[in-house]
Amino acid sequence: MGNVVSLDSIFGLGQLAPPAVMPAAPETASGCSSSSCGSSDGPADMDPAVWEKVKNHPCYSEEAHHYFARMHVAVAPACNIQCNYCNRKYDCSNESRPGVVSEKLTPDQAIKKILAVAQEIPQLSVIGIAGPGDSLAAAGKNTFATFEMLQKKAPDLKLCLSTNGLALPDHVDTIAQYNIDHVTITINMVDPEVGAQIYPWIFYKHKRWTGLDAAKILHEQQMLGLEMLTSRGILVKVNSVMIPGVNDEHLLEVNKAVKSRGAFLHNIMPLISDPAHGTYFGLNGQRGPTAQELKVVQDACEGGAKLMRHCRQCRADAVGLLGEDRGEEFTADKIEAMGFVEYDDEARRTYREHVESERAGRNASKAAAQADVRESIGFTVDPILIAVATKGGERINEHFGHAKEFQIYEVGPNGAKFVGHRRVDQYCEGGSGDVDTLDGVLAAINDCTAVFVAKIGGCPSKSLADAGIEPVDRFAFDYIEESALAYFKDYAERLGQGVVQSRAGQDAVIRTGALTARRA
């Protein structure tokens, strides 16, 4: 790909430049540690080498994942551990959740699968490999190989592993070495009693191992691995699985525990339980948490590690931006017939420097809404969460009846803040939409106070009002922030006169699993 891909021909946002006079911010401290900073961060929260580290990448920085993409490649099928909620797929296209692909690849055909997608997705930021087993098991030897061959060949791109921990200590050292920087640790438990309820059996120095002596083991290597990559400035990412009646409120233990070995971010995910999926926890009745449950033990961990929320629990295969998947453009076949794809960065710095760009003015811009809200209203009136229907590029630039999935913020006297997504199926397919669909969108988005859309039509339009959630597309193709602010401006004064009600108590359903999100 030789043109250079500006935002708006992407996303058709409309125009990059910033306003002429930007609103001055107010002045916030610079400089943190890496456990204090969050993915909702931004430069002036945190020291500049770990700013550059994390601007661009989207699981590291929530406002990145508007606009960066990331590409995982299956080089490592292996697993040495068994939890209760996976069973790995190597050959499946219809699933969408960690652990499943449709081809495994080797090194080599890795390597020429992201040259050939990094010519076509300028967005591409970061190569991870998360699978579609461990990425250490079997000594690392397919992940190290990779690696080693993509710094060679295409240098500008991040380097990011995801790992269960239990060969993590083993092999810090050659993750230091390959300049691998962001390292994912899947941590559910640090009592082996909770641990012991999640996974029947590891496979640690050349033994099998049950029970609670595998929990242990488990527990004692995740702690040493993080321990040991935060020690050398490795951001580390862990992620941690709700499972209600498990470890539900276990969860803020192990907050507590990962913030104080310097853990970056923790990434708290609902349960994937479908029968169909032929895990432990599936076909045995385990359920998932609903949408409230899952936030109310996020809140819980406010103030400990700082929490990623913008999760979409992706396949070990995934290609594109968070929220959508392109891998059928770049299957094996498809690769081959490309031929020999020579390497060229210059569309994908052309398109960071848009970004830096865009980005410039937005903190003073959100900030200046901010302040509207808390000199007009103060804080005498709960936050509320809105459903945004979005292609990207932090705007409001979707139709309803297009949307797969919507974007979820908590909009307050504090701000507003992403804090989830709900996968829905399309509810216009063919120029008409589907009734059953459009139940499965309200319940999707039911604790809502709002939908903000491009466009919408007269009978979802109608729908939502009769559900209580407000369509709102007089924001259409405007940033999401603060036009959230400017509607809750309004909202509180409207609540203020009678005229609308609040939605507080109200819960919603989680559709679990990546958003599949295919093009021509």
The other form holds:
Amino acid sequence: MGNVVSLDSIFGLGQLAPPAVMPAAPETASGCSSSSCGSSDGPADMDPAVWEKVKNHPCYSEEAHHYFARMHVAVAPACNIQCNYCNRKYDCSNESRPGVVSEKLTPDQAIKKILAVAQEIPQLSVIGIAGPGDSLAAAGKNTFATFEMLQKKAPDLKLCLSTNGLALPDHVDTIAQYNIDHVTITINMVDPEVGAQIYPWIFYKHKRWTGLDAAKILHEQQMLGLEMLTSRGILVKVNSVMIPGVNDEHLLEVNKAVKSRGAFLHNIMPLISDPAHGTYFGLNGQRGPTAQELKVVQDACEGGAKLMRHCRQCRADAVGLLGEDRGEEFTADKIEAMGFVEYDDEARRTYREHVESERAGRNASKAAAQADVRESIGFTVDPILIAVATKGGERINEHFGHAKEFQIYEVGPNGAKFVGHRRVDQYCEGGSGDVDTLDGVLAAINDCTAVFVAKIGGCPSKSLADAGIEPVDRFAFDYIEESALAYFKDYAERLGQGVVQSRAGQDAVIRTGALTARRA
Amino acid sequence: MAYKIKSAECTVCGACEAECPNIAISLKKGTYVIDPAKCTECQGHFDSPQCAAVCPADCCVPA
Ligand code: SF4
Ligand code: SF4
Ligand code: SF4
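To complete the pair, please output the form predicted together with the partner chain; the form predicted alone was given just before.
Full complex below, order starting with the chain above.
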């Protein structure tokens, strides 16, 4: 099959238009306070060697998330611990959303699937193994068999894996040998007293351990594994599941502990709890955090290990860009039916070159927009949240009714930054809007002042305005951050005139359903 | 003297297969089964039956 790079698949029409005219940075702008200043080589606070590793990795760099796709293959069904938020009938909930089931593959099937997807989706840059159990349980046999074959057949793809950490110290040498340069460890506690409320048992050294003993062993193995990886220069991201009343405040301790051991990113994810998932927490009424509770803990950890907020808790067999999941197009049956899959990396190379040029120069225009805001309104106005409908490319290029998730940006005098995403049901499925779905969308973005879209119908537009959320389509197809800053400047002026009201104190609902987002 | 797997509760994760010291566990027609002729309840190898200790569904039980 011919594989022309279809940029339309991620950019909306008009994507080649230059961004809205940006005033040049005033000479007086003193340095820069945001983390994204400096040259287009990467953020100023990041070691260039690290940037080189993460810039095309969607799970590690927020920006890369807009340009590159990841793919998980579910080759590791076994697990060696029990978590109270997991029901082993489903995928591992450390990485995935609870209650979803991935299609298990043998290493051979996985390789075939990866090659087929790589031919079809030039944005593909990363292959991960995140379950559906623990990638290093059962001696990590399937995980390493898959990586070994992949390294021979498609050396341009980056490899990563996720683990609960229990077996990690035994496998660090193998991980280094296969050039796996990113590892995710789920660490929910650094105190066995807290751990005992999360982990009923572990299987370690041929024995089932329970209670404090279990939590203590797990904790020690996690810290040791983390130190061993970082000392070998392998990037480590730490995932934590925030469980209100169990480890919410404790996560600050976790953040400090993992930062001091060299973790590169810390990702705090909400517990997703529902009796229907049949988990211990779900059945016992343990609730998950609200959007603002989550944000409070994330903000408190901001000074420590760099925080990541764009994780979507993808399925163990997810395929695609941002919140999209094209897994359904590549099921085992369909892959079997494809016969021999050819592999060439031409399309991906062309695509990567395109992205390099697209990214160059962005940092300067963001800094200029920020300086403009600061000059005109100073620090008198509190930051606001904006929900954005996007298909990627860092642009506002999705219709309100087609969005399956909204990206949330916090914008204020310190610049615009991505702080999370909210999954929603598509409001407009097959042309007609549905009132219940609209209520769901309103609840999901209730803490936002405005919603940026490429286009929106009159009816949802009115409902949003009635709810106090301003629908904005005048920045259609422009860059998100620059538009957010321009909007903030205008908002601050209107706030001063008393034309608009602040939405401080509003909260929003984190959707509990499994990720079922499919490409329309 | 052998263990068996209650197949209705098994999640087919394969954790037990990897732990069995006697290679008594295998995948047959989509579910894991224990060959009673090979299973020794782990005696002589470990203190407790490994399949039962690792199984997340607690479905490895004395036959
Ligand atoms: S590590 Fe993952 S698969 Fe294992 S019990 Fe915990 S959530 Fe489930
Ligand atoms: S009890 Fe031991 S020997 Fe028997 S099947 Fe289980 S792991 Fe194998
Ligand atoms: S460990 Fe338990 S659930 Fe997993 S395959 Fe064996 S019997 Fe089934």
